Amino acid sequence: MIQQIDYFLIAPPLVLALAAALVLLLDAFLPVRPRTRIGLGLVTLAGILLSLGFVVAQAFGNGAPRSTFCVPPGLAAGQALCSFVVDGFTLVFAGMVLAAAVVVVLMSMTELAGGAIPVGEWYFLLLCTLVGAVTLPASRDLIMLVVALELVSLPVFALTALKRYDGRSSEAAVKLFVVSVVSTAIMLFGVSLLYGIAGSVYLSRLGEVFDPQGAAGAELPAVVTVGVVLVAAGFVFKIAAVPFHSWAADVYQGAPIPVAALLSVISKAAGFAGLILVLVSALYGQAGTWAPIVAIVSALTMTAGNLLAMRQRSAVRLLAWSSVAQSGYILAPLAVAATTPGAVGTSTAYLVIYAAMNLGAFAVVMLVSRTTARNELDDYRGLALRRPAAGITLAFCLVCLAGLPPGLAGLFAKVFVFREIVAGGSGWLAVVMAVNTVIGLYYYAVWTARLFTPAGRAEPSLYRPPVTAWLAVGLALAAAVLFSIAPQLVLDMTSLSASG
């Protein structure tokens, strides 16, 4: 009667804690120097890069669902009761969050090459945080689904602090925990509210319970409507969607620039990770519940964070209200995916272009916050002028964003949503993202125009980056130009994913 444990499976996050646990030891024994900044950073490359490694092999390995921590079948009545699977699903998303994670490595070797911030920490933080995120699509109880999602906030508050000093980061660091705890405190409420009307933890078990064509679905009393809207509006938080939005520019802001990164892709994708599995898999049967909602909120995200994100003149403050903008993207096909059964894959492979996209943005922004105090729009007049590679690779991810030509990657994506959206029956929302992509336009042809515009004021003074800065720019882009080149390799992938 006791859980048998599949290591291979739990492989990627038990290598990812353990690099975390040897980080930490490191730090603590080796001198502090120059090369041990970089010796940290290594091992922490390795290890993700061994994690993904184990990824990679359980994608090529027995193409059926996977899964451990089971209840013994003595206990399960005959039912298939797991906490953790790995599927098309779990793989899907666990490679994008590793890949990431290489990426905001790289840009954290260069954000720690001044040593202001302490190194055995900051890579000691995140690795946890990636723990947190390679978990949480493979959460298939309330349970552990909470536990991931606070692996991957809590770390990010430290993280957002570690520039001493600084009282922007510990202003962002104080907002993002404040809101953070609100958020957490009402899932877990309705979670709560969950557990008690179905009397079980395990998705598979609640999806047959609020079943409404189920034994159960005729007995259901109102307070699950109230259920299920908390436990959404908690992963609403992790992806930074209205009304739980507001942070996210202070936020973006204040912390270093490779955790605002972090926080755009790898805890987004962590959020929409964990709101698809509870709303598809155990709240299936109450869609007539959650799909007006959904449509509702990803509608008010995207045209609040496009409105929003006109009015900036910060870099950081734009691409903030621009994730939000694409997190109302990624959450319209979830609002028909009662009806659309590739409205999952959909969302899943508009978030794997935008992570590419994205990446080489804050690449590109970090290099130039290195010369730059205020890091505004007219602080890139001219950067593709002076430093082209830079230049190029920013206005190719910002064209990429809009949805323009040569940056098919964004054309694309978003020609997927708005397919499955509009297939689905929801055309008022299809008619919002159209206008929302339209007035999306300016902002990024604005930022886009003054790279290739001249100075009219003294330029920034030139800064030689380290060659991890342009490996961490090189590999966004990279990902960016193939998925503009193949983008039916993502969609390949991402509805495999949706139908494991």
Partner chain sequence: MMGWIPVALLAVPLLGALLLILAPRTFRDVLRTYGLIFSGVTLALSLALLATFDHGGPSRMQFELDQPWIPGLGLRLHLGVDGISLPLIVLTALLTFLCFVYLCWGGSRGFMSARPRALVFTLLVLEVGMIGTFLALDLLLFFVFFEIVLIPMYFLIGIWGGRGRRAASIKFILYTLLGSVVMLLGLLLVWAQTGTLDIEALSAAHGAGMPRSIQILAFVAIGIGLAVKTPMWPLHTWLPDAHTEAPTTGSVLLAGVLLKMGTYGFARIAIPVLPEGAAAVAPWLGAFAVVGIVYGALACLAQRDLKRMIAYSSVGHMGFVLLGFATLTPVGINGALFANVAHGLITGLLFFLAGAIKERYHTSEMPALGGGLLATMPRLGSVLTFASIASLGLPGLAGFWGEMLVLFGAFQPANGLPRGLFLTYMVIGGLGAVLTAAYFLVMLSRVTHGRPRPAPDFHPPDDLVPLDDHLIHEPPDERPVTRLGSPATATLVPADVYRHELLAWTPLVVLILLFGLWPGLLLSLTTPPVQTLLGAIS
The other form holds:
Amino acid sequence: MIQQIDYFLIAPPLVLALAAALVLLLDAFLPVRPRTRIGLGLVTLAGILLSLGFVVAQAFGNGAPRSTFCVPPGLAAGQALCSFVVDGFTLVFAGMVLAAAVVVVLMSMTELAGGAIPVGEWYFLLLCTLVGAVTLPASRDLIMLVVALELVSLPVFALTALKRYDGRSSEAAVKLFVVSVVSTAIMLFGVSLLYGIAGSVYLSRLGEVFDPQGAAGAELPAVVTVGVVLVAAGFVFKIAAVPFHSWAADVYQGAPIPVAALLSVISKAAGFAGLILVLVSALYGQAGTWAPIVAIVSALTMTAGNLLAMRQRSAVRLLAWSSVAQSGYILAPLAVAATTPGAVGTSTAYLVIYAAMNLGAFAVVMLVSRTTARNELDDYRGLALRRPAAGITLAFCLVCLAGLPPGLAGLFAKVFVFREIVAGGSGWLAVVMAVNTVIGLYYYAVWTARLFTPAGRAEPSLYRPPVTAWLAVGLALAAAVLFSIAPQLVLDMTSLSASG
Amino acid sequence: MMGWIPVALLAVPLLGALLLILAPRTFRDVLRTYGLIFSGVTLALSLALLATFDHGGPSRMQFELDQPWIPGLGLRLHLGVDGISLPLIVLTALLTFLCFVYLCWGGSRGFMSARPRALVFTLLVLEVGMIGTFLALDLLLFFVFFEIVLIPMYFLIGIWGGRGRRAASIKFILYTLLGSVVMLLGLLLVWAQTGTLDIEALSAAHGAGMPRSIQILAFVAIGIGLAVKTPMWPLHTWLPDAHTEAPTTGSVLLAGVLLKMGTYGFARIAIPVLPEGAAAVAPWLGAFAVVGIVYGALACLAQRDLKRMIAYSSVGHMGFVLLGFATLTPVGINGALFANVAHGLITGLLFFLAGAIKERYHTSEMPALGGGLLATMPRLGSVLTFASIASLGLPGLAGFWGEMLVLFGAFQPANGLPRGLFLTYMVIGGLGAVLTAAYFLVMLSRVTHGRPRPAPDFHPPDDLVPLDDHLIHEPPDERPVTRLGSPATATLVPADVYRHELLAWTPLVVLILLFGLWPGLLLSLTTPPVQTLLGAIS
Amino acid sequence: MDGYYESYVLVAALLAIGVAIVAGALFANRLLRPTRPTPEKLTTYECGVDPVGDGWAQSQVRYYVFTYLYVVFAVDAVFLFPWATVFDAPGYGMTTLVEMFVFLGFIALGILYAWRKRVLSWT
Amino acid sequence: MLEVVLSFVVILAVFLVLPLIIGQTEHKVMAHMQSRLGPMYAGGFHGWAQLIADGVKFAQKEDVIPAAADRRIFMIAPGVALVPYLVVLIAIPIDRDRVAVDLDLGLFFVLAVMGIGVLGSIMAGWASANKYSVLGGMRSAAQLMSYELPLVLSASSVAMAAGTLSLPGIVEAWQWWWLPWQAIGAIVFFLAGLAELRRPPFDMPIAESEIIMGPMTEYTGMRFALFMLSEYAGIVVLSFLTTVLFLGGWQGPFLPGWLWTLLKVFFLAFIVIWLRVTYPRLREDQLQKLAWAVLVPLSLAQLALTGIVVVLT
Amino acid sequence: MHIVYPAVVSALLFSIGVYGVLARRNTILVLMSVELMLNAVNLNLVAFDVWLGDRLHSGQVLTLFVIVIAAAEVGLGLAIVLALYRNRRTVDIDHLRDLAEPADDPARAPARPAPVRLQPDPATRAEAVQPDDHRDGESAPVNRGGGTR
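Alt. form predicted in complex with its partner chain, vs. the form predicted alone above:
After this comes the whole thing, all chains and molecules, with the earlier chain placed first.
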């Protein structure tokens, strides 16, 4: 009765977990030296790259979805009920998360060079988060989904608070924590309701039960709606959408910047993966319930994010709210996912592109944060003249986020979304999004402008960023440029996921 | 075919820009000639384009290149040239080249002194965007190039501009960005309705498959985006600031090419693709256009600053262009296109001159300049006089034909348009032309004639560079009035026209004369494609 | 199902009896004992001197690390018990055992780490 | 129904009598180990009624509740400490088929309910509003935390061996060779159990010379007696559990099953007393270290051993 | 037993938890309220599992995981609150205003002086804090006044 385990399929999270264990051991037994710090970073990096290698190897397999952790046939009543499925959707998300993780680790190596943060814990927690983030898109039952989601969330709290003696950091952690646990509890209540109605936790089975056209879905109790809404709420938190958006800026500002990058990309990707799995894969029959909610949440999210971003002076806060707004854009196609088949692919494509450009921005912001205490927008004045590489990268990424040429990646990403929601018949959402794009243009442009206006006094910056910092910046920039030149790459990748 | 020329037109300046980034130190010493070479090659290519262009069939797309780029969006790398875009491409290449000529021998007094590498880079990228806009035959591609232009122009104003550059550049970019987004929405609307982004196919369809309401909506959206760039009357407010603060090259390219991109968009996309929408909106467009003409002229009369005045004159001229489009007749549109090119040449020249004056006197305030330019600097004064007269539309010079044809077009607008209304427009437009003449003459009388007055605010050349960093701390737009009573500067009268200036201006003067005397040269290119574009209306 | 509830009813009954015993004892005590409270008698006892400060004065707590360790392992035990009852059932066997030890190994890693980081010993 | 009443009577008898017997035994055994006599007068024969006399004394003493205390919690804390041990007895088999309720989660139930007993100490410590008491309560809690783990792990080792969580089921499955096989587990379980009871040498939380009985500082009279009773009841329960889990409960030759059970229980109780006399009190950090660095790894090792043997046989 | 009993109890429990989360400002109490909510979930899951007669016992399995999650959350939450308390001497959510939206509109007051920082900037802080081992609360440096601006 043992479930057969396909170790090749679970290799990516497994490798990460082993790497986490290894990091912990090394940290415990190696002497505390600067070299150890770098070594741990490299081990982490190696683990992530190996995991990424497995993802790529899976991607070059025969392409058919493969699954493991399946219910033995004797118990499954004739259906294939599997908990862990590797298909295009999974691979895209896992690949994106891992690629982003590479950048985040490189950023961490810069951040940790300061020595204020315990290194072993840091990498260990980072890897734990990644295990969750890689597992989440492969999960096909509610249990695995919940566990993976928590695995993504919990280490991040600790990461946020890891800067000891920093009140802002622990304040950020508390805020993140409180909102997170509450939303988790809400989601779990929803999950329990769905389970009670459907009698199964497998998404495929849920899909059958909740399909109004299906055999089982003739008469569903009204509590289904409650369950759907509550479950969605949990994921809405992870993606920092309204009404669970308020934590974003405070947490991003208080947390170390690599963690903010992690929150804004990896954790958000995981949230979206979960949301897509639950809403589109399991609850597509209930689209009548959730589609309008998603649309409204999306509209509110982008509006709130943009309006709040406009009045920020702190760079990280601005990025935080802008990433909230971007969440709204990513969410928008999901509102029409039930009617248009490509919507999931569009959201994913936007997410991938967003990941590249946002990481680029964060990488540069982290560089700047090493020399300025407050990291406000004014500190960026003349950056492109002082440090042309950093300045131009940041400018490019901001322009990308704004969706302007030459940041074509962002532009095309927005165009994908526009097309999808217009095709899906949510014209009003497109209008809201257009207005928001305009608002977004304002603050991105203002920031970009500062990069090029000469600073009043060219303050001598003694800080020489380590090579890892430049590597992080370079990688993110390369990805953003690549996506600008050939967005089709992303589309090809994510169209795989449309079926998922 | 010679499909490679359009690509080369884009590739050469792009290559120049990239080389500059990738090997920053290599070209430090040859920067002046560097830009000159790349833009020269581009100009040569555009001339080759002109030479090999099949003048027998200007309405046909030539040198076409059609490669898929992003199949997922249906976006194709679709480039091509026809009679409408050809003159603009050549104009762009020419003006860019002239700008480099101007910079190359401008010596340390020119803007080459500060961040020369970035300046060359910016101008080359700008050229890519401008040429690309005129070449693109795909809606999104058009938009991309249209937007690419913004960034370098923004930096051109924001870094090398005058004292109020920050405010001006931000105003510039915000206006145009907002317009662009609206335009993008319009383009996407068209796309969502027809499912294609191909401009050729769309114009061949003449709006088939799009209901009238959608067409109107799309036309308004696209039109707003283009009108900001053009600029049309209520959306023009960024223009005077941008022009005033931009460096000479920036002003020249802004007036000479960037404004054309807006009007080109009307001719290439808005009118042919959305004929019904155009027909419905045309009266409004005309109304805004004539308001722009009159407003521009009146505003010019009130200006003290030379550059600002020329900028406002652009508003008026572009009003004529828009009025031409609004008529929706071949005559009117031909006139519009002609006026377009002519304005590019003339205003380009005017801004060169204004820049030269500002360089000499360190101000472009007309009262501060005093008068008697013809006496103190006869050659500069005479070129200024020539350009002003061309701009006010003296018959025999390029400025005349376009405006005349536009007024003709308004006299007999397309079927379905209210003729009485357009007659009114014609009358007002004519009045505007008179006013144009008035303000140019007033300007000439103040600057070129009158009693010469020693330039009171002349600084030694090494102090000339207007972009010292400390300037940024001064509040924008609070230009200090010239320091009066500074002692004995009469001996330091700046020189008359330099050789490099002459080199940069002569081609423009020649072309103004050429088109003025032989308008058919240009009209033969534009007429056939206009006929086909208007197939649905006429 | 009935047996299931019934057995817990019995548990509840015994609980009630236990409570009754305690209550009864205390009640009997109330009947038997004298009650003569004085302020001195009611003060908090601190080795005979007058109490200093608040009884709930916050004091140094070094135990929370152990609390965390406990939580980790207690939670691990949550999985251990269901597993312990079935792991040698037909069809499971060695694989199941190894899997659980992998799980336990991961947890043991935690205690190893705590030990190496000198969390367990007080300075 | 009758059976239930009968079993309850037995449970109550065990609950009320055995602690007294063990308490008396402790007096005497300790005395003799320390070369003295211990109680000799109450009741005549070797002071057999000493504890009853103590009980009467406690019942007549004034019940003082400090003014600063959290009254309600202060008052119920002894009950909370005592009653769980009574409830635990319901699941413990004395002889084959002699168990009040055969819970299929018996082991789980027993461990869970035993844990509640410590809550009584914590409540008492907190409610007393006394620094010593609060400290003692904290220490109790910490001790519970640390020792619960090896306790549970070693218990689960037995559950693995037997393949059931039911206590009678475990005894039923017991074989003599489990003695060496589960020896480590048995020792760990027993020691951890002692620590949970805060019996010496694990009595740091109540260390009278240091924090004056810790949580019980402020208690007098009947409530204090209840605490004392709960301590001895705890010893009874622990001995019962160890017997049932590791020593084969009623299994044994010649004698009736219940007698075997009682014999084993008394034997264990004797060891409890013996340990008290033998070893000095462990310091707080030693306590914690013993739990985490010795007992937990040992119990994990026992788990491994059990698992391997079960799978192999 | 009808499913409605446990379901109603669980809903009540959940509601109490929600109330606690909304009404309580002390982080610890919020944490406890969340635990209530999670226990409501557990109750639901177990009840549904039994009611449905789920052969896979998904409900119970999920319950186990929820227990784990709850434990992990509490553990982590307490650690974070402790860290916060060391730094700020408060665990009241409403007092956590160090990270918050800027109060005024930067466009209107661009020259506003920088707010007084409670933390010294990193350079000076590194000197101020001795790098000793802080496993306990007493020797940790306290940045006072964090919440009382």
